[in-house]
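Presented as structure tokens, the chain that follows is alone, the form predicted on its own.
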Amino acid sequence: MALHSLGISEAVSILNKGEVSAKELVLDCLNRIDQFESQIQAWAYINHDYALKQAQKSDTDRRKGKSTGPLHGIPIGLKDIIDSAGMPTENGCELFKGSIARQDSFVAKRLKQHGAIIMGKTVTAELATFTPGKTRNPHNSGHTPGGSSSGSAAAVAAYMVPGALGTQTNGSVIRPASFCGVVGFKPTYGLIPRQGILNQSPFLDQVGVFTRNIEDTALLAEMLIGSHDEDKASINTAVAPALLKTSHQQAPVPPKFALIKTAAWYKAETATQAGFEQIAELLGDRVDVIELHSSFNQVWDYIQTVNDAEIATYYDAIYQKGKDIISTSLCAQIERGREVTAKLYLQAKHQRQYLNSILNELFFSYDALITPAAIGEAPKGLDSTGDPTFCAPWSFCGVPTINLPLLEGETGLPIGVQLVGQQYDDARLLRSANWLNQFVNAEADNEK
């Protein structure tokens, strides 16, 4: 059995039955990493001995009958802007070379509490912005894996780990998930606390997960929901959304979708446009093609204004210390952010509530919105992480989104279908995504 190919839920099942040990699972994943890391370069830090030590403890605890968590023995990768005690957090930047985290971030602590094994740190673009790291696309090493959560998406796509964590400020989960052909999920803003994670743009930064199927996505994300005093945006909810349970449920009626092209539709490549037309045709009366309210036409300006202003604020010390070291593109973004007026910044932020009120009206009629995850397949070359255009509106609004790898481009690389849900209704989004995934794959099988 190729243990590295197992999904999270599959691995949990055989571990609980005692058919394999956590050490065997981790060792197989490490062997997979050893085999392909030189080609893909998904990892910023990997420590075989530490990973195996965690696995051995996991097996010992299980033999002693100690309580096991829902992720007991499961290998997980962390984007290298997320602190895990004793591991480097280098943020994809020379200024942080050798920096060791003293404490666990909220999400690292949660993972450990639920029994997960932290395998290491995955590559991020420079300070989670636009300058790419070393990672290559597992489907074609001459193409970008996307970013900024490049290593996390590539590690899952290459079967190095069954799950990994990333972050999204604009398109840093959904776009690499699309390019690498995996499921990427960005929950509602504030659902997963960001304590212990690089602070770029508090109004926009969100934690997301990568897996290879929707069930694993629901399980992994549900384990991370909570609140933390250091993250004022985190939602203090008494009962966490039942993501896993709801994602399995059959909807009372088949979901209704709205295909949203947005004002950026002209940017979508021919294969992307054709693929979405095909999905619309398959869904028939289960989908309406609609236009967003014209108020959304400025959303790309809003997200740039807020991101630039906040990155200029929170990266100011980095800029002052190392503007000769960080990339020219990041320097330019920081310098642009310094010119944003308080009035323009606040006006942009205030649009979130209004735009969500427009979306809320749509969700009276539709279970989820369908839109591209990226303009097309992963671009050739490694000097860019791709265009986040189709992620920006939903990142700005803070609504939940998920990428499903349902389409292919002209060269056979994946093209993702992005589903957008209502704010705080993540569970319904996952249920709708599960339905759509099964429906499209069943139709594809019927055509064979």
Contents of the next structure:
Number of protein chains: 2
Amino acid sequence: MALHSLGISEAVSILNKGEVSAKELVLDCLNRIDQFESQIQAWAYINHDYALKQAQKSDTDRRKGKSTGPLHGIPIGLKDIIDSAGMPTENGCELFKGSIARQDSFVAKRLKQHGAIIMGKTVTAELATFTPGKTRNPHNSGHTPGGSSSGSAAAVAAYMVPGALGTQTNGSVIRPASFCGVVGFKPTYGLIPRQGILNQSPFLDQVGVFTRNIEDTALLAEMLIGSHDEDKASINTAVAPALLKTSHQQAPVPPKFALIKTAAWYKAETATQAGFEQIAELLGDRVDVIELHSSFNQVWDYIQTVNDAEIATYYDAIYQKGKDIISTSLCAQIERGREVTAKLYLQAKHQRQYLNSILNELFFSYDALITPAAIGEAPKGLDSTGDPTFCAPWSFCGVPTINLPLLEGETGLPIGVQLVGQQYDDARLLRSANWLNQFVNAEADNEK
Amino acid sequence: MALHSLGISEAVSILNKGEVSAKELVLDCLNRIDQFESQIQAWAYINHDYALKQAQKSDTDRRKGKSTGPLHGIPIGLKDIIDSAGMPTENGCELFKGSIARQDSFVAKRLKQHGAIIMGKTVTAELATFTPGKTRNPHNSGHTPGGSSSGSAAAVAAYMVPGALGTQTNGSVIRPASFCGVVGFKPTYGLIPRQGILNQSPFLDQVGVFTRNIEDTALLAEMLIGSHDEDKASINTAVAPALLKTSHQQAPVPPKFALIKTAAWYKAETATQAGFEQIAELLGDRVDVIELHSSFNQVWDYIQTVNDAEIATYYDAIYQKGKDIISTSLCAQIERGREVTAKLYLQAKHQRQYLNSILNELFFSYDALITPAAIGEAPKGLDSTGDPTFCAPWSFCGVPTINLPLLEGETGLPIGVQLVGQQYDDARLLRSANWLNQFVNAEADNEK
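Could I have the structure of this protein in the form predicted together with another copy of the chain, to go alongside the form predicted on its own above?
After this comes the whole thing, all chains and molecules, with the earlier chain placed first.
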């Protein structure tokens, strides 16, 4: 197996055994990038020398017996709105061209502390919103990779790095993960501090991870949990949830799922609807098809109200300086956001707690909700990053959500199954995801 | 000395010595109330039987050796927007007539845990805003007691109770304390949870206390510090600040003060301006007259923007139900608040942190700021509760502030000196206030 195609845990294992060096691993990833970058364009910034130097230092540290972290020697990509000291952070926007981060973001610092090698910055849609960057879908370069964490999803899907970080304000982790056929995970709002990351919409911005399997997702996400003074929403947990350990564990009883179509089901493409019917059939009595409480019918309005108002506030300086440079659609959103009243904004925000109280009831009976990650496979063309409809309710509620690449669309591109967990019960979500993944794959093998 | 005229600490001391019973103390306070209530009208609700029953229970507990709290047997009044189980909470508004609180607020529970006897509910201005209740100034019943914590200030000033709780959104603790000539203290925003208290403006609402001396203020406030899940702004301090202990302590060096006139100084009446010149002269090199940074010039706009927007949001149900019942001025504020944009609201809120960073610099050189509590003595008439101008900057910043009744106006009514401390350094503020109080009183004695 080529080094670049190893997952994080696999690579950690052979690095720890001394079977391979970090330098060899990084070199193989760089070769992979060199080979496919012109086609996929996942990277906003990459520096071979820097990556190799880090790898050599990693190997030296290991030889010297310096304590090695759980990600020692592992190459990771960072969405280009996340600061990594000395690298540019260009936010997918001309205004930030050449702007170098002076300090590490919380997550970059954590990754480095745990031994990871920051390979470079991955392409983001414009200012982490909707206007696409240059990245193409690794499965078919005529299709969008999704966004706004386009480069992170594509780089992991194209075996350029075993893991990458992204962010989700509406659907910016789960949708590109779905379109690119990788595992994407957005933990509970507040678990991963956003210090040093572009501030678009503080009520909604959430950090997420991309990997090629659930175990790697659990490991990578667990390394990022913490709190930071500058992110008032970050939660000071006494003990970080044991994502990796729990995700492996066998559930006390097989998990029970609720298939949730939402009021937007009519938007789901035929292949998506059929795929979910199939999964429901496979799961039999392990799944109930249930209707989401009607209070969720306005959730798309709530997320738009909050996002518009906050984007108008936090991108105000960008707008003032750059209204001729940023896209007309983002300008329009900012201008719309300027008109949102404080009352409407606050009332929308208050719905998060109420909607979670409804979800909490569901999680007495169900371990996870199953729902589409996107309306279907990655749409053709590069003008749009696709439709976030199926991500909005969970982004708004701040609940943990994961994409599993279990289905296929009509043209053979991946379709994601989104599993949604209870607030702060990220570990149970990953365990249930692991169970579902094994169950579906075993059934698929049986059919062969 | 009559029992009703004892301060909290004095009463605690003789109760603990067994020289007097809680029943005797409460009875004497009730007699005092009976004697003056028709003139002062400090109480929205009082129940002699309930108060006496609590006092008897307090005495029984003491005789049985049950653990007694630091406020064991002390009668306390609660502003009528603060829930005390079984008593009405009418919020100074017809809409809430006869509405009985089913549960204790956080502060009522704390008071009871520490042994205090809830005497009843004190009059609040309409919904803790500006339209006066029935209360009159104990020093001259033709003058306003200030508001919105009108009854709490008046009841303490009239020796009906040794302590009472109020709240301040703009100037609703410090101003009535100034007008009624008592000590009023509003600790740092977030130190006292507001669970179970009318929610007017969560960014600004702050609990405060009224007593007749600084020691009692320190004791009473210290009992209320804590955190509660339902008040997200309440701070989970590992250790509550030792207000009582520190307020007694001698400062390592005599404190240094900054006399701050603010951009609103022109509003201060002649007697106020003269009084502050006198204090500055008395303090000599212990005080500098300094100008507040020009960033504070808009603070009155900020507090209005935030308060209007939040009142429009949180009083929306009241407005919908009661627009014909509530005052036209409150209606107008709510209607104005509905038009505030989220962007303006968020930008105003963000100023708190910035302005505190400016104040924090000052507190390297100064222990407390000295500034008027109000523009002058309590205005004549009962149509208005007075002008909150001099309270707004400190309410907005959420810094601790205390009123000391050190000056007198032209008609002999009290004028308060407001001392302002650093965020989270409430103990130092009280120690400095204690020093200033002793210093000014000693100088006054010298003059005699």
